[in-house]
Amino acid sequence: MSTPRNEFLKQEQFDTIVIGGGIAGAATCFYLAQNGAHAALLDMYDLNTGASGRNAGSLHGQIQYEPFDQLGVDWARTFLPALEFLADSISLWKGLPELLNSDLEISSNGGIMVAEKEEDLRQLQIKVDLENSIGIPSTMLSQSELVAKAPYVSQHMVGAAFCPIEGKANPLLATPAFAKKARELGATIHTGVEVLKIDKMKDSFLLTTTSGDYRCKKIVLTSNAGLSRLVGPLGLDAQVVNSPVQVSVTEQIQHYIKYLFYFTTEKLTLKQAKSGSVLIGGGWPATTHSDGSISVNPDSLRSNLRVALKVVPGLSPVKVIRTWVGMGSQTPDQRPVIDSLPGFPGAYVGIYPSLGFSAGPLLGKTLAELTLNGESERDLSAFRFDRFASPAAALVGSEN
């Protein structure tokens, strides 16, 4: 349970306070606390309210293809080790149920993405490649691979790639158990609070909230869709921009669905969880109205469920039961931000979008491991947050 505004603790003083309430920074305060660590985590809303709650619990580790389309192989070749990250954050996932004492619903039976043309066929090569030199063991399947392994896909699609890492979690469970962990360990949480202010003193950083001041040696930022908001005051630019995506779920049904699906064409992830129900997504976008709010788009519904039923045509009769909205976040050249924050000292940032449900447990190590030693035994150079100042830096693209 989350702490109740009237308790709490005007002016305390913490080693680290994390903030954002999401996967990777309940990972980050888990971790932290793991390692002895007086932790803190602050959050505007409430735990997994934000993107973390809000996707559809995929566990991705190969390029998505709409990039790989758009900003080609050179691109591709500049996202292997944000591609690296993924598959070992995923490697990661599979130890969290005895870590933290949960069931997260964690599958990895791997993902799948057809594909109805040849000329995609071909691109699919491309990408199974560059995944292969960074030991990602993704395979093409032709068509009668295909079928043998989900007869269910429709009999129009050409062939796939399978990249056996992949899997699915329940994105509702990871979040909180992270931080019912964490509290165990000694960290504190508390929820409702918005940050208004950050000021760098001599050696600590001071806090202004909504519910008072607090104190800390060092602070990590992990909150993506609210970064701008924070850094913006500080004279740095995020180069983080935010966009409303939905996905819906359909009613329990017999479980047949062993795979994570994409699709090439057009933008679709499709799985089913572990309740029965099957998840359709692939970063279709929601709407924006004038006043900021954000609601369900029933254009990109119609569309999402019409790729759907084009790849899994037996889901005609399935009733969809809920669709919802959540906020998702990319940079400039789709690869995370793992960095210092430049003229900051102590002060570290951790983002990774569009995929950041897949990389929560190692982005909240990894950060953990910067904010503890100032250092990472990973290079993570090609994630600096002032990379994007550099006259080099990557065309936008968008992410599935």
Ligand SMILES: Cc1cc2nc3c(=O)[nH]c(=O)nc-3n(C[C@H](O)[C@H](O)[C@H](O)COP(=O)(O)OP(=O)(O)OC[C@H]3O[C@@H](n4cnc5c(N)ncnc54)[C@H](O)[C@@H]3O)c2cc1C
Contents of the next structure:
Amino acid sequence: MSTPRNEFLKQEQFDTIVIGGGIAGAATCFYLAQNGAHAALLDMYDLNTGASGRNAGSLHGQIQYEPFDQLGVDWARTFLPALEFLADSISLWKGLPELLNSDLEISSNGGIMVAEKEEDLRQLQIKVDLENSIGIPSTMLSQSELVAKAPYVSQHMVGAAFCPIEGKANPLLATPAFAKKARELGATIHTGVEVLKIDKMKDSFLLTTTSGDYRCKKIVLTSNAGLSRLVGPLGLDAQVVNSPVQVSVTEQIQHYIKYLFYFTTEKLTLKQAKSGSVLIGGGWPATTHSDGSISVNPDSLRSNLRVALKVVPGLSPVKVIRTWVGMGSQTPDQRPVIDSLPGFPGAYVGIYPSLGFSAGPLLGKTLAELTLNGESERDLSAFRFDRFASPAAALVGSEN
Ligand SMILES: Cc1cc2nc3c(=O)[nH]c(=O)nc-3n(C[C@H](O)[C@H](O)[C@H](O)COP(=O)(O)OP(=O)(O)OC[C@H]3O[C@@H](n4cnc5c(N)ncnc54)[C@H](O)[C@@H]3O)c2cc1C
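Next up, the form predicted together with the ligand. The previous block was the form predicted on its own.
Let's see the whole complex now, leading with the same chain.
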């Protein structure tokens, strides 16, 4: 007679359990397993059903314009450690196809932030200088340089900033590739298992789940929009606000959009996927209903498409075939949280709000390093869990 699953789980003690099967959790589990840890990954639904499988696939390596414009240069300076993190993660992305033995449809032709107003160009120059100060090789493009690079961009644009390290990858492929490799290295992955409660025992953690109890020495929380629900009962306030946004995709067309595009005046990300479809997003809000469910907001859809056509008018005959929503998250200062959980030695937390697909591989690697060694080679002081206790941190921004 086989052992009932719950009984079996009660007997098995893992070194580390990672809670949340998005890109951050799957990458963490992979790097743990790669370093010989007896690791498990749990997700309440299936892998990649959260933001990691619903995002627009942009690999961001520049300061986003909306928070820069709204929160100012002082905020942008405090964001630089988070930007360095993104740049290093993009470097990591480039080695993933070989490491994971999987084509993740990565390309890194660069990102172009176009402007239609001269005053925005002055702002972009300040932003470029800040990016250059940490080694990101962004440059300004004059109107003629922009036309030479991307003749399909509207002639109303007066110039742009170009960030050569940016690009795209396929969100439907990355998390499953990390999870597959983690399994091959001996990690345990259980889906349909919701963690309901975390208890700290003397030398271990006890997780009460919808599939019985799990025990482990250490835990890593990568539950993103579900973080507050998990740490609230521990007496901790994660200060993470959920932020539902939407993305649209067009029919497949001939390849001609080589770069990731943004627009300074209104929210936009626009890029062409390997399949030929054009992905149009930029953080336009979805509708949240009274029961907490989310759905496409038609006003956001209209605005998003209007902005896309303003930047690339030649897309007007192209059909949008699908729009979907995803639950993103945001911290008060838009920086990530990468830390141990205050008061709970052996528990770690990682969340990179709104740009977390780009950051996911390095977030996983850093969390694994923290879990295995208790410290990281990176300076993580800007990403502490408890920094919001200071009133100066009361900055509010938006999803990108
Ligand atoms: C529409 C949209 C577009 C975006 N576009 C981009 C983009 O182009 N580029 C970019 O860099 N970023 C983008 N982002 C942000 C990016 O997708 C996220 O920051 C990133 O995917 C977060 O990854 P994660 O692994 O931390 O979280 P998630 O992918 O959200 O995974 C968290 C997982 O935890 C599970 N979970 C939660 N609570 C529990 C529990 N109690 N027990 C068990 N499991 C639990 C959930 O089921 C979920 O699968 C976008 C986000 C959205 C929503």
